[in-house]
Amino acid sequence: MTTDITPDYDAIIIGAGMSGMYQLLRLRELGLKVLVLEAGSGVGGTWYWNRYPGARFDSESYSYGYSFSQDLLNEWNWSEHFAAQPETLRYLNHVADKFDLRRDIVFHSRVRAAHYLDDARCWEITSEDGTIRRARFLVTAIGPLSAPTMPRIEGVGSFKGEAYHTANWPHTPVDFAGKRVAVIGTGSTGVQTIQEVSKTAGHLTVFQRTPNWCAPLHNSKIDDATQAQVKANYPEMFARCRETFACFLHTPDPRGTFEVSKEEREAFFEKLYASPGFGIWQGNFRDILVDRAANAEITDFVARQIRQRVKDQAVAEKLIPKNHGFGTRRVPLETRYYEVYNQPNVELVDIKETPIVRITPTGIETSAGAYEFDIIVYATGFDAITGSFDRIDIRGAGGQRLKDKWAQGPQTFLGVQVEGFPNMMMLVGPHTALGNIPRSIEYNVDWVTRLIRTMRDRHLTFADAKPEAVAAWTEHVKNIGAGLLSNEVSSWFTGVNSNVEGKQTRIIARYSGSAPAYRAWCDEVADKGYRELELA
């Protein structure tokens, strides 16, 4: 009978990426037996993982790092202002070291499935190895953006040269060095590898289906004054990450773009194209974003950007987007992108224009005729969002799958739980604010420890979101993203993959609002004794 069952840990976390990280120290504190269970051989999820040339922050370094430690912000030196992988790495292991959590992780550890006991009231993971452990509580530390995926196209897997995913980088350098290398994809990672790639291969082919609007980053060292001065601000900078809509050092102005003259709109434009950052998505006028007129401006200006920065106008055509505009698709930051268009050893296929009829041992062919590599880097995404839960079998009471209950798309209450799946937590899950996301990781597992040390205080076993709760919570994320134009476009934010079968309908994955309004809404929620939680 599982009514025998007692459970081997308090809480079981599935993965050691920055919110895994976090929530073990925060449950650690108190006192409570916590394991996470993690799938590849280090901490650091998506820093650890996504090694390609290239990868690097979009937020400013100061802003992504965690705000919970005084001695940590104070003892931490970053080198940019937006850093590289190696550095965020050494980073996130630095944290682990300094915070002794690896003691409470199990590495190479994939988890297979997560099954609700019900009598028991805990949870049963089983890794792929088979290993069979339970806990009281079960949290997701799995990411919006870990769960990549492969073109369906035919004869992938038959090239016999190398072939990477951006997401399954080698932790052995790639050299590209007077190589012939294709990449598929010019989404966020695509656009930063290629940048690299770039800089050695003997010949790159890029093979884009679906150009994005991207800006540049304008990146640079941090001398000893700036660091003095960024460590000084932290305080400030982090009150005002908490305050500004998607918790980024930027958020809109609060000028209308018709509110002012068309030459103060170009200067404007012209401002933000030129700073650092996400200013240009993220600080512009309050209505670009909504409105189909203003955001038709800025859209023209970027356009008129890429123009003058790529020589072959035939070439900059292509890379201008034609089916969504300005922002509304996340923003990928380049440094000098467009310009390696303008290189003799970089050509770009327009895959719309001749489709890539399969990849061969030897390359790729197109409607178009052939073409041999030595490299492939498929730059191709992840199944984002929804993805990295469908890839584990999670049932929740009466053995439901949790795959089937989020078939139409995913229902939750705050992002945080699921009806149905009692005492598990998600981190960063459907439904939440994402925005600058350790922003979002550090409130998300605040808000998970407070419930469960309120259910230990009490003396509680069982934690379920209300059916009401849930219906009235994804009514409210639906209504609070209407009228945006980014959930009009089909996009990773919309939870559109068309390398996944059955995801090709556009759903409402996140919390389109602000994260001060998302916080307030969670905080209420916590003030009043979690009316909507069923406990016991």
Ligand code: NAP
Second form
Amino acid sequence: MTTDITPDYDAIIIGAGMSGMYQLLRLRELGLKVLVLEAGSGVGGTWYWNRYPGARFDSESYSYGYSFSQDLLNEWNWSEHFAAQPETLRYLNHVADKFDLRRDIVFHSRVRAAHYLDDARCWEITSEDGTIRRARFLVTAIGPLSAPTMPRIEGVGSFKGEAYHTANWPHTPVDFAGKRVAVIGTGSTGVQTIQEVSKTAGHLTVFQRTPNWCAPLHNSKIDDATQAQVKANYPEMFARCRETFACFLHTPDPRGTFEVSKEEREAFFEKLYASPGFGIWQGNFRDILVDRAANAEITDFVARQIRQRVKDQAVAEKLIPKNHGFGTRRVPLETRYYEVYNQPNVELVDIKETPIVRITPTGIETSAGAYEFDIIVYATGFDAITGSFDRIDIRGAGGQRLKDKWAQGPQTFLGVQVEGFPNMMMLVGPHTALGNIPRSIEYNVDWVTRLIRTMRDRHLTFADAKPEAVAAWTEHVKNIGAGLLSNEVSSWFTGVNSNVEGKQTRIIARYSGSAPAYRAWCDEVADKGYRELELA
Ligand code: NAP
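Got the form predicted on its own; could you also share the form predicted in complex with the named molecule?
In what comes next, the whole complex appears, and the chain from above leads the way.
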């Protein structure tokens, strides 16, 4: 009889990345017994796994770090406006030390299954080593981009040289000097990898299927005076992030593209292209991501920049996307990415023209011939947003599988709960506002913490989203994304991954309204006593 079961923990959190770490801290503050199960050997999540060469922030370092502790803000010095991965991982380890988080984290513990026990109103969580633990609440902190995918190409695995996926990068340095290197994939990760590897590789061959619209990062060191200024401005800066559409420092210009003269428009684009960070994407005219004619203007501008920067115009044309407009996929930020293709040691292979036929023991064979390599880097991305859930055998009330429930796309309440999966709370799950993710994480965690605190105070042991609340939220998420050009384009934003069975069709995977609107909705639910949840 499961009714005799007492949970071992109040809450088990899956994942010790930025969201899991912060959730641990908050639930611990409530006096709850909490455990984090983490697959890796250390904290950091994304920044633990993605240690590929060139990995760094695309949002300003100081806007990315945690905001909850003044002490932490005061003592941590970011060295660059857009910090590299090793520094971010150091930062997250510092946070783990400072708040003594590791004592409640079990490393090397990938979760295989999480089953809800109806009678006991708790979750039974099984790790890959067979260990079983039970908890009243299950908090998934498993990230939207944490299930890496290899290409479905014949012969993957047969290659005898070194082969790495960027999200499973070794902890020891990989030496590219003088080597023949292949990179497959030209998303944000591929772009950062290519820039770095091209510096030392003997010969680098980039296998590109779809080019992306990249824009300059314009990174720089933070000097002492700026450091002091950053620290003094933290309250204003976080207040700004709370107000902007996607929690970045950048927010759309209130003007429409065609409300200004052609000359003004060109000057504004030039200014944005010369400015650091996501301004050209998030701080552009208000209509570039929803109006086709407006989007065509910025698209044409960026195409002209690429043609100027790449010497061989045939190569430039290959690097200019033809099937989607600027900003309709995540914009990779780059540092001399286009100039890489002017180097004699770099070659671009357009695999739409000459598709990869197979991976061989010595390299890659395309329809045009065979290439030999010492190292192949797979920058082929992730089974995004729902993929990290699909990897775990999650079963809710009555044994219902989450994967089946979401077969036609996710259905959630606020992106936090799923009807029929009581006491399961998702952090940055499907249907939440992503944007500058740590800002969304802090909000999500605080909301979940408030719900759990309320339940504890009211001696409640059961929280499930009501079906009508899920239907209303899922419909809202669908409607709010209507008209957004990015929702008409295949990318991880729309849940498409050519390497995963059944994920070739676009879905509404993320909340694409504004972060302030998302928070307003969630706040109202909490303020009015969670009427959309069945609480018992
Ligand atoms: P991605 O954007 O999904 O890019 C994957 C790349 O691999 C695409 O170019 C894709 O081509 C290609 N590809 C996939 N399967 C292939 C196959 N079978 N054959 C040939 N090419 C294939 O993944 P990502 O670059 O890892 O980036 C994912 C997200 O992570 C980013 O959008 C960003 O949000 C985040 N990220 C952030 C940072 C940062 O903040 N600094 C850095 C890196 C990544 P198609 O386009 O044709 O599918």
